[in-house]
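A single chain, nothing else alongside it, follows as structure tokens in the form predicted on its own.
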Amino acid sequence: MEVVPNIRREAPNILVTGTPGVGKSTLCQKLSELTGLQWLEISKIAKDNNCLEEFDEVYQCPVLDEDKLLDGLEEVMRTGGNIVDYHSNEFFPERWFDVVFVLRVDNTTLYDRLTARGYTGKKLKDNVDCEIFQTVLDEAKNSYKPEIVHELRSLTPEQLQDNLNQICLWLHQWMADNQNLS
């Protein structure tokens, strides 16, 4: 059996997840600008790399080919230094992430944000229900070590700034803890 060396990343991989409309892309864009880490918008990557299958008429969106997406991301994730932005999290390999941040908002705010995006019917109801029942948070807690999963409120510009500060503090600590290990 061939032994694969444990490759240390020079920068961590961060997963930012949450129900559509909680502010993931806004946070990730600003975090990438602040830190220089690479922002990986999974929806855009899936589209650009033909990782989308048939169209789901109920939810009015294409279905993700998870295996094809994961195969295409393996090398970049092994390298490190990524901020992954996606509304689902349980299908990503646990080994990819050093920390997971789950953004949350209140239901009224989420409803308003999603209707402004054109969500209606079952798609709107199911996404609001997903937030009510903290589905994405529970999936993260069940898919990753509990100590790396953090819930962040994402309602106001002040909370956005607080979240950026918290993640940057975490990043500085990760860098300090890992600088002499490579």
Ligand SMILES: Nc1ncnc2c1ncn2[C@@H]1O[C@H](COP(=O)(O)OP(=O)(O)O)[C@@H](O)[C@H]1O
Given for the second form:
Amino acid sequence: MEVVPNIRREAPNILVTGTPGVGKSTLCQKLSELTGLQWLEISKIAKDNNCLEEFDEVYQCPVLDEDKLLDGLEEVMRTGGNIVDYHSNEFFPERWFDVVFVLRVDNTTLYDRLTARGYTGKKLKDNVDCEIFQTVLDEAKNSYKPEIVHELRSLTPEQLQDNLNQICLWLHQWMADNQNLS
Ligand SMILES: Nc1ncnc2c1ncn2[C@@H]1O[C@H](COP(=O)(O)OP(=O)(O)O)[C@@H](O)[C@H]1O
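Could the form predicted together with the named molecule be given as well, to go with the form predicted on its own?
Below is the entire complex, every chain and molecule, led by the chain shown above.
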């Protein structure tokens, strides 16, 4: 069994997840600017740190070396104060996160956003199906305590602002609840 010392974090770790195109990067970038928390864009980190294995020709994307990635992130996650942005979530250690936000859009919006990004064929269809079948939401609910998993609509600029407000309120509450505990 894995033994990891339980060090109290001075700031929380937030996971932002959802199907590609739902608006994770847009939200995380603004959230990072507003809060000073560190935005960890997992796809970029994996690429920069050679955590990508072979290329999946069917899905037209590289396959992640999960163990290498997780080992590399352990220290920064233990310290806390991170916003992790990734389209999958079940392979992260559950203990890393204080809250999980799953962004959601309708299938027409996602279709338009992914088409604009240049997705076509199977890659486009599979990602739209993923959103229709709420695959990422179910994955999050199965991987984390249900009470820390929150679904957020991410269709409009107004919803983006509402989501930022909601997460900032959550963050202030977390800081108030955890300030005098260490
Ligand atoms: N709340 C929103 N309202 C309108 N457009 C949005 C919203 N969030 C993201 N977008 C747009 O959707 C597209 C995909 O967003 P992005 O943040 O790259 O998604 P992801 O990181 O989940 O792949 C971008 O063109 C972005 O400008």
